[in-house]
Structure formats: C-alpha cells, structure tokens
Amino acid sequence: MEYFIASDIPAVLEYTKNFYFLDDNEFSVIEKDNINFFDKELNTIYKKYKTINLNCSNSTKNGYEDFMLKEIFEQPKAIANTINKRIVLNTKCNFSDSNLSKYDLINVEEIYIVACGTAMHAGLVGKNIIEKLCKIPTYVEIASEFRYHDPIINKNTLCIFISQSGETADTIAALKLAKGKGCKTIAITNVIGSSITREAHFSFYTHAGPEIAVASTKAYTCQIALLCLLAIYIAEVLESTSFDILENLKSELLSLPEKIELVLQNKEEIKKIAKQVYLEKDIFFLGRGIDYAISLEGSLKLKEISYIHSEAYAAGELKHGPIALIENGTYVVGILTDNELISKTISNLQEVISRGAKIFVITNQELFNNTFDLVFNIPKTNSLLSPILSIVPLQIFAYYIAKEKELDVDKPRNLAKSVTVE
C-alpha cells in the first residue's frame, strides 16, 4: 500500500482514483500502512475516501507535441461535454443537479464575480450575458481585491466563484467571506471534489477533463459556456428574456465545437503569422465590448508563456493615454467580433495604423477595404458567445510564438497551476 499527498487532483490521477479531502484545519499521520485523521484539537476524525472518475489518458499527450497543443485542440470535446447534459431544447436548461431553484434566485438583486487570473477574464465575458439576459447588475472582481474592500453585499446578493482548479487560495478565501456576509454562493471548477465545492452552497462542474498546462484553455473556454448556460437558465426561470432569444442561443451554444474544429481546421496559418511576430518586444490587444474580455485574455496567454510584454486595452480609451505608446512598426492586435461596435473599432485601429502600427485582426465580419496587415476569419455566432471562438486563434497564436522562441510552454517560468498561497 501506498499514499500520496498532492494540492490537486490530476498530479496524481495516473496512480489512484481514491482520495482523502482535508478541510481546514485537519490534519492526517500517514504511516506505511494506516492513515489517521484528525481535527485541530487533535480528535480522531473519520474520512471516507471519494472515489474520482476521471480518466488517466487525458493526463497524457496522446501524440501531441504539448499538454497545451493538445488541450488546445480538445476544446470541441471539452465544450460538449460542458454543455451536452444541461441543454434542452425547447423546455429549460437541466440544473437539476445542483438544486438551485426559483427560490434561491427571485430575490437576487446583484451578481458578483469573483475569480483570479484567465477565470476572472472568463467572468467578463460571463458578466455581459448574463446582464443581457438575466436583467441583473453583475460586478466582476479580482478575488484577492474583493477580499480586503469590505464588498457591500448581502442576503440579496448572489456570488459566483470561478477556480479552474478549485484550490485557488484567493478565490476559496472570497467565498468564505461571501457566505460569512449572507450571499448566496455558486462554484464554478474543472475538479470535482476541490476545496472551492466543499465550501459553496451550489457547485457546477464544467467536465473540461485534466488541465495539464499552466496556461489555461480548455478551462477558460468551458467556463464561458457554463456561465453561458446559467445565465439562460437563470433567464429562463426569472422569464427576463424571451423564449425565442434563449432557444435561439441555445442552438447556437450546441453548435460551437463544429465552429471550433473548424477554427483549429486553419491552425498553419496562425503558425504562419507567429512566425513573422515571435521576435516583437511589445504586442498590443485591442478590443470594444465583450472583445476587450477577449483582448484581455489574449494578451495575458502571449504573456505567460511567450515572456513578451503584452497590453490589452479597451479600443476606445486609446486616445486617453495608450496611443502615445505606439510608433512605427508596433505590432496591434484587434478583436472585431461585436456586431454593435464594429465601426468604432475599425476607427480606433485606423488611428494606430495612422501612427505606423502593424495590425493583425481576428473577426467574423466581411470587411471591405480595409487596411490591415493580416485578417483571420472566424464563424459567425451568436455575438455573446464569439468570445469562444475568437480565443482559440489568440491560444494558437501564443502557443506558436513560444515554440519558435523555444520555450517550455507547459511550465512557463515562475508560474504554477494551483495557486494554494495568497
């Protein structure tokens, strides 16, 4: 017989699938052949372990060059798996599993998100959704910042937590203190089981599969679908938006992986372009709207494993200060995906080709005329969910810049997957 102690799960899922879960305060001896629990007052506690049924293959590179190519790639699976069970059409989404009811719902007056990282960017784009069709002011916070404000919330209040792995220290601490003040809490993790489940009254799991990589993909992406999917349901049973507009994103939702493979379909040409780029110093991402959550993401994957300074910026706030930033040969990246402010971003982006920037450009509109360096065209969707399909290109592009500078893209420097410290 054997133990082993790890902060997550997949670390080592390739030698067991039963675990002992330790909540605070508790502590275990582990001896060559018994374990003992105990609380912090040294009682003996009795455990049982959970079984996790997760399968060890995807914690493999099934041929892939890297965890990240190959989650990368997963990403069609991963969105069905996510959205599959919960998704009927013509009656409401299936939360059955979690019991959130009506109850728990009618009397929510705000929404907070509270995340770190890639999961904070996913509840930006979740924010926009489910204000759109839920009605309901939402706010978006950096855990580690919506710890030390005192947040002025309440019964009334519904917070959600996004963790991908489920043991971020920040996130769980945030919880904590949402439950402490009387909010209703939801989770939202890849990992069942995690710290994050144990503590939230709700927890939904995007079944993305072993997130081997630090730089999160497959994760962010089901996540959006996930918040997706709970902002329609609860749009569904508040009836705040019309049974047409949900059913129609609904479909639109089931039909995102073949968009997605159709995406991955076109792979060599990003490669092509990361070519042309790896050697930039500063890589700007600009974005209107849902597309600036998406610049912000973009920008922050090229940073993590490609160690070039990159900024996103909301296209509009150029003229505020950015824009002295840019000079001849500066190289731009623009996200042109939101029906509502095309035009605008197409104006703020000719002001920095005007300054001498190179301009890449991810869309799925029809542009006439343009002036730009280097278009890649993505399917059109329901606008609320481009951001999943536009990251992915942003993901092969990040991926392909760190392999041509020869870069460890699985264990990028200084960073780790589970960030169980402040």
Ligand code: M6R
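Basically, rigid core = biggest C-alpha set you can superpose within 1.5 Å across the two forms. Numbering follows the first chain given and starts at 1. If you're wondering where the values come from, they're calculated on a predicted model, not measured in any experiment. What changes on going to the form predicted together with this ligand:
Glu366 is not among the residues whose C-alpha shifts by 2 Å or more between these two forms once the rigid core is aligned; its shift stays under 2 Å.
If you fit the rigid core between these two forms, you'll see the Cα of Thr44 move by 2 angstroms or more. Core-superposed comparison between these two forms: the C-alpha position of Ile35 differs by no less than 2 Å.
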Given for the second form:
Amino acid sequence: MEYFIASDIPAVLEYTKNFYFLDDNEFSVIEKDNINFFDKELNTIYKKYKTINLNCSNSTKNGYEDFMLKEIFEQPKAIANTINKRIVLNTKCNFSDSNLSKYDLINVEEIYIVACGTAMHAGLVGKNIIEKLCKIPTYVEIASEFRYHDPIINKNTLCIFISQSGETADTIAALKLAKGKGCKTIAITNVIGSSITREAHFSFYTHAGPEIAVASTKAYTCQIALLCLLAIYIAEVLESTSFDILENLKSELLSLPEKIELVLQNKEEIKKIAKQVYLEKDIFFLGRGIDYAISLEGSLKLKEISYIHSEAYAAGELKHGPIALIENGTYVVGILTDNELISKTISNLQEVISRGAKIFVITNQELFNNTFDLVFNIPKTNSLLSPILSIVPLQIFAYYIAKEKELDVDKPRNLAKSVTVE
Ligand code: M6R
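Okay, that's the form predicted alone, but what's the structure of the form predicted together with this ligand?
To see the whole picture, the full complex is given below, headed by that same chain.
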C-alpha cells in the first residue's frame, strides 16, 4: 500500500486515481498500511475515497513544447467534453446532475457572478449571455472586493462562483459570505471535489481536463461555454427566450470545436505578428461591449506571461484620458466582432491611427478599405459566443511573444496556479 500527499490532483495522477479530500480543520494520520481521519477535536471521521477518472496523459506535455501551447490546442476537445452531454436538441439542456429546478430559479431577482482573474473575465462574458437570454439583471464582481463591501444580496439573489481550481481563497470566502446571507449559490469549477464544490448548493464542472500552465486558456473558454449552457437552461425553465433562439444557440455551441480548429490552423500567422512586436514596451487592447471583455482577457494573458505592460480599454473611454498615452508607434490591438458596435470601434481605432498607433485587428467581419497594419480573421458565430473564438488568437499571440522573449510560459514569475491565500 502506498499513500501520497498532494495539494492538487494532477500532481499524483500518474500513481493513483483514488483520492481522499480533507476539509478545513481536518487531519489525517498515515501509517504504512493504514490511514485515519480526525476533526479538530480529534474525533475519528469516516471518509471514503473518490475515484477520479482523469487521464494521466492530460498531466504531461504530450509532445508539445509547453503546457500552455498544449492546453490552447486542447480547446476544441475540452469544449466538446464540457457541452456535449448537456446539449439536448428540441428539449431542455441536461442539468440533471444537480437538483437546480424551477423552484430555485423562479424567484431570482438578480444574479451575481463572483470570481478572480481570468475566471472573472469569463463572468463578464457570462453576464452578457445571461442578461440577453434570462432577462435577469446580472452583476460581475471581483471576489476580493465582493467579500469586503457588504453586498446587498438576499434569498432572491443567485450567486455564481467561477474558479478553475476551486481553491481560490477569495472566491471561497465570497461564497461563504453569500451563503451566510441566504443566497442560492452555484459553483463552476474544473476540479472535481475541490473546496468550492463542497461549499456551494449546486456545482457544475467544466471538463477541460487538468490545466497545468499558470495562464488559464482552456478553462476560460470552457467556463464561457458552460455559462452559456446554464443561461440557456435557466431561459428554458423560465421561458424567457423563444425556443428557436435557444435551439439556434445550442447548434452554434456544438459547431464551436470545429471553428476553434480553424483558428488554430492559422497559428503561424500569429507567430509572425508576435515576432514583429515582442520588443514593444506597452500594448493596448481596445473593444466595445463583448469585445471589451475579450480585450481585458487578452491583455491579462499578455502581461502575465510576456511581462509587457498592457492595458485594455472600452474604446469609447479613450477620449476620457487614455488617448494621451498614444504616440508614434504605440501598438494597439483592436477586437471587432460585435456587429452593432464595430463602426464605433473602427472610428476609435482611426483616432489612434491618426496619432501614429500601429494596429492589429481581430475580426469576424469583412473590412473594406481599412487602414490597419494587420488583420486576423476568425469564423463567424452567434454574437453571444464570439468571445470563445476571438480569445484564441490572443492566447496564441501572448504565447509566441513570451517564447520570442525566451520566457518560461508555463511558470511566469511571481505567480501561482492556485491562489489559496489572500
Ligand atoms: O483557479 P481560479 O480560476 O479561481 O483562478 C483565478 C485566477 O487566479 C486565475 O484565473 C489567474 O488570473 C490566471 N493566472 C489567469 O491566467
């Protein structure tokens, strides 16, 4: 008999698939052929191990140079694994793994999505989808802010907590706070049995497989896909959006893996762009609406692994200050997928071009007579889902810039994969 002690499942997946999970204030005594568990008063606790059916090859690089690149390329499969079992055409999405019912949803007056970092950025995309489909006001908050400002929430508030690891200290504290105030709580996580799932009333898993690189990629796109399915399910239960719109969205979701493959096939195009810009000191990301949410994530990805200073702005905010930073040669990435806002963003990009900025645009539209330096095209999809496609070139962009700078993309300086302290 052998026992291993680890803070994360993938660390020992090579040796075992059977895991005991320790909760707060619990202890374990391991002997050669025996293991016992105790609470803080040293009373014996009976625990049964859980079998985690994850493939150990998910925790190796599998021929890729880095985990981050492997995880970017795993996105088509990760999304398919996350959505396929839940999507049922012509009838309600399958959320039967929890008891989330009409009874839990009918009195919901507002929704809070609470998370940190990239998971919070997924929440921003989720807010847009939930409001459009469920017609319920939805707010996104950073967990470390939410937990300390005494949020006005109650039994009619549904709180959704997103965390890849399920172990982020601020997100767990925010969840405990919301429960204490009587809210219904949902956890969205990638790690089976993680702390967040043991706290929330309802838990739903992304099936992205272990994410090892510190920079989150596949977990993010899977979180958005799952939020979209949850929004569709709530809309089906509450009958807040027409059957045809919801069915169309499900079909679009099912076609995403194929469309992501198309983006991945053009990685060399992005690599060339990365070679041209890796020595930049500052890179700005601009977008409006959902493209602003993607700008925030693209900017975070770039700064955390390439150490290039980067900021994202809602393009309409430029005139209110940030345009002062634009000078000859400043590098700006523009995201143009939101049909209704594209002409507005283009005119903001013209304003920075006239001040000497160099522009790289990511778009799903045909741009006629444009004056942009570089344009990268992505496939069209339902506008609610375009973030799942537009983020992929930005992940690759950050990756190749960091590689050009010969940095350790998987373990960027000063960062940890799971932030288990405040
Ligand atoms: O495990 P979590 O999703 O709760 O982690 C939240 C953030 O720490 C995480 O997304 C972080 O921002 C990533 N390094 C971003 O790539």
